[in-house]
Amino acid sequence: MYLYTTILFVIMVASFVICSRKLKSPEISMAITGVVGALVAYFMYLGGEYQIDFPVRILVEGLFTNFDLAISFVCASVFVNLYSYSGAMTAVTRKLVGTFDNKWILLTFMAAFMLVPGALTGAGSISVFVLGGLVATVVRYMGLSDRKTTAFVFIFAILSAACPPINLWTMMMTAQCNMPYVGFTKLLALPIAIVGIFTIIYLGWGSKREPKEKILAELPEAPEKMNMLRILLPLVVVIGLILLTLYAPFDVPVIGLPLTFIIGSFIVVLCNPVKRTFKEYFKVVNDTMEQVFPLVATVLSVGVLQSSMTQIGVKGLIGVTFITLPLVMLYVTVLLFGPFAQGCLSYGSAIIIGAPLVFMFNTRGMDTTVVCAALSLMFPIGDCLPPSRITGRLTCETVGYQGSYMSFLKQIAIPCALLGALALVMFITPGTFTFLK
């Protein structure tokens, strides 16, 4: 059986490989895999003393097994989306770079606004579609090359990804594992706040703004009839229902995160000062549904790759290799392991890698709440790496980087290495943070 299940596994790598160089798409890749690796399984046991589901089957599982996690994705985005269409980001933009001089303040507030829209759905590349454009343009005024403006806008995002209260690294790990997804913020938030800080310092030191005059009268007009009430009220709608469902369970019904975030939407529509017609709010939400529909696929297609490996013995094999490794081996390759496999398999990285090592460290007593904050801080260093690159190059068109993608690299290396060794110190000493739960 252990020959059998190696020999699939081959199969299912070279399978990946080969539509990924052919296809462009590793979500594409990732259905075909788990396809291929669940028809080969099925072929070769047949008539055996294995029996394995034939793979319509496999694949039907497969793309309801995140299937909530794919919904919440899309509602969230939608809520993010519209909130920018009504001007509400805009207006607060203006209002900052009109009532502080200082670079640091707004770099601060630049940062903040980036965290905003991926930590309420879980996808960097949403920050980066909602406000890397407006939050470039003010960035440069800070005296920041085009270099240094792409990697503040990249390094923002993948935080923004691994923020709470939505991390889909997490989210799939827990899930997988059977744990409550509960006690990850403060483990999530302090890492991020110190890589947040330096990120700031390391790109921002010696640069010079332009005067505010100049940055103003680059930015969009913010709608005349927009005020605080408006801009605070669809944010404190949602971020209050959240923290309803987590500190007051048992005294407020079961909402959800879509149905939360579809009550956002409504509060936003409510509080635009521009009425918008039924048509002009269709065009935003079916335009969130292309922008979204890559990350969507991803999310299903990990699905599909996860239900094949589950049925067919690879994900048991993967995760017995990783639990007969020598501790002091897989501290030294994990973050080498986490962000390619990032880049290979996007959040599929999480079920792959994540869930054995989770499983493995549970069976060895540790905390595995701080294992999962630990590897979800390591995955989103991927996201800049070969062959999908998703906030990597998405960021680089966004911004308009025309240097070369190892320039790129080379100038978020020392955040990235930092986020990488944070996350490496609480994968080793799981313990010591368990104070932050």
Second form
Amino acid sequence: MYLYTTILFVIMVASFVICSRKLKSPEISMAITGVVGALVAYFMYLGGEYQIDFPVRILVEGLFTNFDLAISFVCASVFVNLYSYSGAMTAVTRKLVGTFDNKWILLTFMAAFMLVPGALTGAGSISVFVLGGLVATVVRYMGLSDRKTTAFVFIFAILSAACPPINLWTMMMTAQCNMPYVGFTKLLALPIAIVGIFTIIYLGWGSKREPKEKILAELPEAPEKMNMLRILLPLVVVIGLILLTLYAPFDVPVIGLPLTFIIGSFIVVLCNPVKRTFKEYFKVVNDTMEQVFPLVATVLSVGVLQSSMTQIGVKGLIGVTFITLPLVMLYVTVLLFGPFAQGCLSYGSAIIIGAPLVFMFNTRGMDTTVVCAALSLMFPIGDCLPPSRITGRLTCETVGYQGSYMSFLKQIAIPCALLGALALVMFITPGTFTFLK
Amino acid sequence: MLVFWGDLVHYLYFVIAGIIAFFLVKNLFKREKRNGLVYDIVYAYCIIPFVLRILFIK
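Form predicted together with the partner chain structure, per the form predicted on its own context:
Every chain and every other molecule in the complex is listed next, the one we just looked at coming first.
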């Protein structure tokens, strides 16, 4: 059985490499890999004691694995894009630039801004989509080079993905391990704050800011009637609904994140000072769908891959191999395998590597909440690694970075190393961090 | 009362799935970015779960 599963694993890896090279789409490569693995296993086991379903069923069932996640992505992106379209983001940025004449304060605000969309949606690419361009403009005026600006946007994008309340890696691992998604807020927020502060200082050091007037002249104009009530009300409603379901679960119906964002979107439309037509909003939603589609396709394709790997035993093979590794080897390799798995499997890394590790640490009596948090801080680093490199690729495109991808990787290496080091310390000594739960 | 609201939310999710399916089908035939055949296939299989959901099949 081990031999057969290993052969299947090798076939799947080969299939993924070939598809990624030929088709240039990580989404379809993952789906094809899943189907190829299942198809080979179907014929391999045909007539034997152990039989698996025909791949069509695996494909369809796999598409439903992360279906709810895909809906959350779409709804959150619609909310964030409508909010940005109303001019609220521009208004806040103009106010900040006009009010604060200090480079460090502005960089801090831009960093905090970048964290919000990703923290609410769980996807760093949403932060890049929505605020990447705007933040890059302001950060450039602070005197940062193009390379440093791209690194700034990328680092805060991956930090936003790991930032609570929505951390998808943690959510997937906890769902897989039958753990409650509770106690992660401080565990995730503290390392993110440390890396964030370090990144601001590291990238902002030695740069010279442009005059305030020049920045304001180049930023887009905010709508005239945009006031604090219109800016804050949609956010207050969304955050309020999330908190209500958390703190009064027996008094309110289970709304769920997607519907919360849809309600927030209606509030955004009501609060928009410029009255827009239905056609204009339709275009925004349509553009959002196109924008967010690679992410939706990725999570759905990862589902197919997961379903196939589960059915044919490859997931178990990887899990067992990890569990049987000596602990020291695990500590040495996790910082390499974690991010690379993220680069290959996107959010599937949490299921394929994360969940078996959490089970393993649970059997050793270690604090699984801290381990889970540590792993979900390691995975985002892989967002810049091939083959998928969604956030890295997107950041370079949004910021308009003309340099080589390697030079971008060099620029982000130190903040990423710090994030990895903090996560590794949490991973090795989970007991030390239980006070943050 | 909570049961009523719960049912309403349940059906609203079918409506959301339907709206997303509509946009995916629209973008399958007419879109500005990622126009190749590869993404035609990706769009096609990504529509499947949304259509199955609105048909109450899964």
